[in-house]
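As structure tokens, one chain now follows by itself in the form predicted alone.
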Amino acid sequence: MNKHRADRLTAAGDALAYQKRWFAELHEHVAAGGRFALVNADTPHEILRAFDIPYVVNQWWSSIAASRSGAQRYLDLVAQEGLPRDSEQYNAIGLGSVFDPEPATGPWGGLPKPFLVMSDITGDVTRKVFDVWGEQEGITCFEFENSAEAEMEAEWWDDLPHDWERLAGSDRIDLLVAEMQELIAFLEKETGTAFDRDKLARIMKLGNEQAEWNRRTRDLLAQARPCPVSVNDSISAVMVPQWHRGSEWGRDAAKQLYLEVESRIAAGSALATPERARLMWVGRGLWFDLGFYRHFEQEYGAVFVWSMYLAIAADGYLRYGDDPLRALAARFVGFSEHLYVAPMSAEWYVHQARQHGVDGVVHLVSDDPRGNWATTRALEAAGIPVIEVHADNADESSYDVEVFRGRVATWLTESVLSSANVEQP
């Protein structure tokens, strides 16, 4: 089969263009007196969608700021308020926006002032960041507790969509349902609109359909040799629709991605010829150095075939059931455990590494996610070479591009490309 160099995914470009239009419309909505919410990624956005309340995902905004050299500005504003600029940067970047005296000069026209901020409390520092938000005039802070389970099933990904009551735990689901009902009561009072349970059921159905398309795409790419899609493109094409989860556009964008990947595989598209190594990127995206991934494709024939963004979109969101509120609670109970808490996270990463046939893992270790050591240990125990690289994914202040890329290049050459099973140039 003739193989040709894969160009940028149309699905990725379309998703980014849609988000830019949507964000411009949000600005118009706010200028006309409308309101919006700012929410953390692992909170039940679907409740806001059921009330037709637009929302901006905090981590998305931080990634936009970091990729357009705006993160340092917002962290400096945080520091000017007497708060630490080197702690929880992924959350603090968004907080800095509320202190901006000239918000319209920020990336994409800046972040307007929300009327509501919403977070899951994964640690004391996260709570403190959002408490500061809630102290600002006109902003209400709604925080969800982060419950824990003493005994967790390590291999959860196949059973969770249907068997979530057992795997997540009824007590934990009960707690989150009660908290969501408090949020619903608050929104009913704020909007003068009654909560529509049937509308939430339709949103959940669309969200499940979106996840089903993402799962098909993930499984296609796991088997594809060579890889036809850059990790930069797959992140954009998956995560922008994820922030519109439960909408028809989100579902259709996920389908578009699948069809385009399927077409590229059939055409024999390749990121690197030859594809000398298949790599796994564990951790958040390196937003201020997105050229990092392309560098290793071009210079070493080493392709990042996996990131958590498509993989968790495939395995982390599917929840089937007749009670939409309870199924929604089950979607987010323990969500962070799937990514950061052993054995659930560690076994999932090993499973994904084997499914995708990776030759090595680059593991970005930031300060705030827990369980990094368990992930590295599990992958190495499975016989997969791992390099840990330490950086905050959204704060480039301590990042040296030559040192960072140099360490990975040395590891790649000595520990991965030297293996007998990796094609030599």
Given for the second form:
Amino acid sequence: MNKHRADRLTAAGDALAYQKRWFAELHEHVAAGGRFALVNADTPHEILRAFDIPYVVNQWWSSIAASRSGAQRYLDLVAQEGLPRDSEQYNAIGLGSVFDPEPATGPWGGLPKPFLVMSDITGDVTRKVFDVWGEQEGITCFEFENSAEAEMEAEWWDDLPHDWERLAGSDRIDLLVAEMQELIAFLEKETGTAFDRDKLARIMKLGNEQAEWNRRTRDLLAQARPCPVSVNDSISAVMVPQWHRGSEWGRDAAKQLYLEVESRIAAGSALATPERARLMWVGRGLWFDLGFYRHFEQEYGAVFVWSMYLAIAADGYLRYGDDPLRALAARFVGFSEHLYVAPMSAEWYVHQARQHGVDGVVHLVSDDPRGNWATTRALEAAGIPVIEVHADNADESSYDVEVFRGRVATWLTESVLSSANVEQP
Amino acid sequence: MAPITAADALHEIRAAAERDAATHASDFVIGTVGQDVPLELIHAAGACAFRLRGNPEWDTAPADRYLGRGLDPATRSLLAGILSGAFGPLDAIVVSSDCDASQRLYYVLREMRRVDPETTVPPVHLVDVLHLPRAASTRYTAAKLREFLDVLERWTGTRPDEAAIEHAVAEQDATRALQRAAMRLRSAVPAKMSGCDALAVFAAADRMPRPRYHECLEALVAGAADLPALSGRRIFLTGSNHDHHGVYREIEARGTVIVGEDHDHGELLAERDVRSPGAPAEVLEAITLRYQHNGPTAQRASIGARAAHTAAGIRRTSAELLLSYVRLMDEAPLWDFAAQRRESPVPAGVVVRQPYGRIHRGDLDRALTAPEATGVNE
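Got the form predicted alone; any chance of the form predicted together with the partner chain too?
Entire complex below, previous chain first.
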């Protein structure tokens, strides 16, 4: 088997370099007396952008810490406060930063102290983590409710960009709009700046353009045979710009990714030759073992052609409409339901699996996300082999690389590569 | 009928509390999950509300297939009960958003009905009561309660009018007042009621006819002087909730009395009325506020609110030790404990990663004898 790997995406390298520069500038900004916010991924960052307040996404920071062996350091610091070390680590890693006696020695120079933390209260623990942040001197905690709908439509991805009022539900949108208005009032008082609705409208427009480029890229990759882009690269190339959503750089980075993917397809680039199996990774990224994906590309010719990061960037964020605040609320009402709550999540995964022509699905099951049974059931009912693997994606303390990869390898060999429609070496 | 004695009342309550299945065969029986289901609306619609709960003796394997094993075992056990028919015939199930496990249970039940036409799961509905103290959360919750009335009308054929809802509110508030009166028996010094019996008082509420339940509680309070005084170290129990008496029994078997708790199968159920002083005149608005501000539970309240509430409970009950019992896969109480310990006027101990319905003996011994040496990371 030809094990040569296509070169790393320029878009991924550029995104990471940009983020490093941006983070260094954030340090300078804070050192000069500036303020920044620490936010959870599924909150309306666009409000902060409208006030020119820089923000760091908690999950991004956790992924950086986890991929540079910093997770244990921060979880230990959390534990030293009498707080649980092994509870919702993906959120708690960031919290450890505020207890760090030597913050500058952390990954990327460490996380400075935010003046504002912002979270939705998904699950039972997220709000507790942010409560602790809010107890620290000089930090305000702003929480958004996590509303839930009794009935939902299973197939949402085509209609949601325009028909969000019906699909997300007016009650839920009303709630989030009111909460954002409260946040705006707080920020107006803190910054002495009036909220600019037109500026938010421009931010929404840029965010939609970014999502449109992501949708084009996702659709290109779905049709491409063989796959020219590793999932590691696509995650970096999509997620760094995602955290700069609503900026010109974010929009342009998404366009750059599209153009690069298009040219790779035209050049016939391949991650693996032959491409023996097309796999889908359902779940969060395995941040502490990113070599996992490349291992299966190189050793088995099994290519991960799908992760939720590009796919949700393509389908989850587009919201058109004249009222930017209401459209923004509709972007985040039930955002995680598309990923974790059936029927919305389950039917979307099946749709995505079919669009990408996958031969099998590796489904990472952690304790806190929901809907695992429904997702696996729906995929298997669609005739797609699934393996469920269990791990906390950000905490490697109970991870055994050999066992984990070995289970996937056995399943891949026995249930996917043996199938008649998969190309044999 | 001869007047009932306090001892007989307690005996009847204990027996009722043990029942798994609903016995109201002639009613439209709605199984409820969680503390945030507005019972008043169900009663006003002429239906019977029956709170579903797990049992540590049940095999959860059939439920684990749907919920996985990374979820509070009490909820997995509850689903096992639904799947096995342990609760008797249920015409519908209403789940509240009172914790993540309840919500996940709802999503599974909804999906089972969607994908399996042969399922025995009855119609299900989620009542999404929110708890942040904001007007926006109140408006949203009120909309969800109106939506619930529509669902009840569809299910039962009855749209309760305001008078019917007021009547149901008055009855439920009366039940809560009697429960609070009964709880004063165990917070008294010396205690006249054990923690096990207090738990049975709440568990029996929907497992016997309301008039008889009220008679029993009235007899219990009136006859308190005839009940034996309970000596033993006075414990205030926090942490996970308890839908089963197993843990209470093991703790009290060590010569202690659980004189108070702050979970939603215990005193939290009765602390707030709908028609409390200052409640709005409009009845649905009053119900909305009662449920929005109900608590504070570990899963839905802030660390600060929990710590303050627990400290007040310790003082009210003259407890001598704060004990936090934390069940496996129930992580919210782990985050509360440090602040609860800081604000507690008495020593505080914690037992973590405990199995559903039981408590590890060594952990309990340590928490009782050297509480300050315990912590959430053991």
